[in-house]
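To begin, one chain is listed below as structure tokens, in the form predicted alone.
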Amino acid sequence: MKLPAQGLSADAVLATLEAYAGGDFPYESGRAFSHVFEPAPEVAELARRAYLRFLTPNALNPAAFPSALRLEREIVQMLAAHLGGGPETVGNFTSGGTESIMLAVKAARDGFTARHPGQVAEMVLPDTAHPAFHKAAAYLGVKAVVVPVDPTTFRADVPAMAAAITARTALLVGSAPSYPHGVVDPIEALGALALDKGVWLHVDACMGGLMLPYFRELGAPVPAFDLSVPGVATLSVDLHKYGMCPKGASLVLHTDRAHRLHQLFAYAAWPGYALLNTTVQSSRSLGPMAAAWAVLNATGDAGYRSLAAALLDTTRKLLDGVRAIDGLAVAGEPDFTLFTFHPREGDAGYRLADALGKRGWLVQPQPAWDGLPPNVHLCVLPGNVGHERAFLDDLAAAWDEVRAQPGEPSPRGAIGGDLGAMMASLGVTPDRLPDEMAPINELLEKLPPELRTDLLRRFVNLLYG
């Protein structure tokens, strides 16, 4: 494809974009259990107006655009107060949880290497920690030391993490909650361990940070997890998830400026302007920040508490409904809106996810791991409120269908052949993935993790032009 010889009309451009979007999942339907956090229409419209008003100003230079500094400071102050921060708490607005985590790992690494020049920093993390930590490790040259979680509760195993600490450990990681099972790690115990060993603790509260305090107010047994916990050095929280802000909007918070100093980048040894960055990005639109500020202020404490009550009620209805279906089980005791369920016997989790997909539900299949069979993951979203009965009825029908049909063997012969041919044989095209993902997931299940990871990298390399 080349640039058009002459620019297209606005109508032609928009019509083409609408056509491209025609195959996207209808997230407004209330049938998506991942990816999209859509606020009420009036809040969404306010966010769009705020975003467009600040689309062009550049957050790179707060001297030219002092609104950038004011917006960022006020957002940080609101969330720091919400998450147990004190007068010394500082932070920065980022493009998403991955960037927030990346910056926290960088700060821990640079703090460590300042004390131990020439040594490779390590971070100890549960195997349920988000892959963003492994991405940060790959980008930043940090060694990730992975520790299995408790096989029953799926929470971080604190004694096992303590045993993994060495003289090279710079950082411990805990989640609030972990994505796969929706449980909050024992942050208080991890904080005490971090203080005892003289290392940093980062809490990944990207999913739960904004809502968990409200869940606690509503009577849910939410463990302590925030900046008020002794030993917590940094915390990440996404605003574009349950904050209902447009993407990308996240924060990395530090308990004090001494921690945050290691996050920053500055360079003045060249003929141009002095480059000063608080985040990975240099030039960045003020649009997401202004939109987040608008949504936070328009929703307010009462609005988020009301949303939390609705989400908690829907999550409990779904959990009770899944547990009531003969042959299905929920993994662990979820603390938040994330949970996973699976067949009590057999490995039909992938086919169950496909059967739900055929009925118009967007769910996420998860692989077998440490004794847990392939399973179905739900992230309960505001749009799901009111659709509980419809989902549970379809789940019961999907489960009856799956149980009545024996699984077909995966195309094992495709392993090791030409990747393009294998993709074609599985129904993958350059434009989209197939509707039935079970054969692909079952194929990947049979591969060692290292080979599976390499195959996925090669697959993405072919998929994107």
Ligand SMILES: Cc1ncc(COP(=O)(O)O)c(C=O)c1O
Given for the second form:
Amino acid sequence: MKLPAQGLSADAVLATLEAYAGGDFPYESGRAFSHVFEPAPEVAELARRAYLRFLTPNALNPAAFPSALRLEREIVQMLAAHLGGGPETVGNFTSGGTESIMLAVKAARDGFTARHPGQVAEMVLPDTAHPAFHKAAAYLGVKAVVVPVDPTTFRADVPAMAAAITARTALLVGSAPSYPHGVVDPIEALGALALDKGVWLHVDACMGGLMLPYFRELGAPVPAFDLSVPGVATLSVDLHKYGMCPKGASLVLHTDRAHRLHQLFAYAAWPGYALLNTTVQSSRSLGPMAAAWAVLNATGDAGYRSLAAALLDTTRKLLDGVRAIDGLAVAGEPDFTLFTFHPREGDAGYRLADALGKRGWLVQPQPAWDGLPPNVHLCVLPGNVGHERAFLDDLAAAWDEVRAQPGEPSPRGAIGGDLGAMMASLGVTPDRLPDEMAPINELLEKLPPELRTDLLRRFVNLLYG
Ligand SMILES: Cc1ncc(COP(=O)(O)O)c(C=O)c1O
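Other form of same protein, the form predicted in complex with the named molecule, not the form predicted alone:
Okay, now the whole complex, with that chain kicking things off.
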């Protein structure tokens, strides 16, 4: 494809974009259990207006655009107050959870190497911590030391993490909650451990930061997890998840300004402008920040509390409904809107996910891990409220269908040939994935995790042309 010789008309451009969007998941359907965090229609419309108003200003230069500094400070203050921060709490607006985590790991690494010049920093993390930590480790040259979680509760195993700490440990990680099982790690115990060992603790509250305080107010047993817990050094919270802000909105918060210094990057030893960056990105639209400010202010404490009540109610209905289906089990005791379930016997979790997909539900299959069979993950979203019965009826039907059929043997032996041909033989094309993903997932699961990861990375290299 080349640039069109002459610019196309706005109508032609928009018509083509609409056609491209035609194959996307219908996210307004209430059937997406991931990805779609959409506020009430009037707030969404306000966010769009705020976004467009600030589309062009560049957050790189708060001297030229002082609104950038003001918006960012106010957003940080609102969230710091929400998450147990004190007068010393500082933070920055980032493009997402991954960038917030990347910056927290960078700060911990640079804080560590300032104290231990020349040493490679280590990070001790539960195996349920989000892959963004591994990405940060890979980008930043930090060694990730992974510790399995407790196999029954799926929460971080604090004694095992303590045993993994060395003289090179820069930080510990806990999640509130973890993505795969929706449980909050024992942050108080991890904070005490961090203080005892003189290392930093990062709390990944990307998913839970906005809603967990309301869940607690509503009577749910939410363990302590925020900035007020002694030992917590940094915390990530995504506004573009349960803050319902348009994507490109997250915060990294520090309990101490001295820590934040290690996050920042400056360069003034070249003939051009002095580069002063709080984040990985440099030039960036102020749109996401203005939209986030608009959504936070338009929703307010009362709006988020009532959203939390609705999400809690829907999550409980879904949990009760899944537990009531003969032959299915929920993993652990989820603390949040994220949970996963699986057949009690056998390994038909992938086929169950496919059967739900065929009925129009967007759910995520998760691999077998440490004793848990393949399972089906739900992230309960505002759009799902009111669709509980429809989902549970479809789940019951999908499960009846799956358990009536013996599993197809997975296409072993396909591995080893040309990757493109192998993917084609499994029905994967550059345009779409096949409707039945179970054979692919079962095949991938047979591989050791490192090989699986490498294969997927090579596949993405083909996918993007
Ligand atoms: C617990 C947790 N942390 C971090 C992330 C990464 O967030 P993002 O996709 O915004 O980079 C996610 C994403 O789902 C998450 O669930």
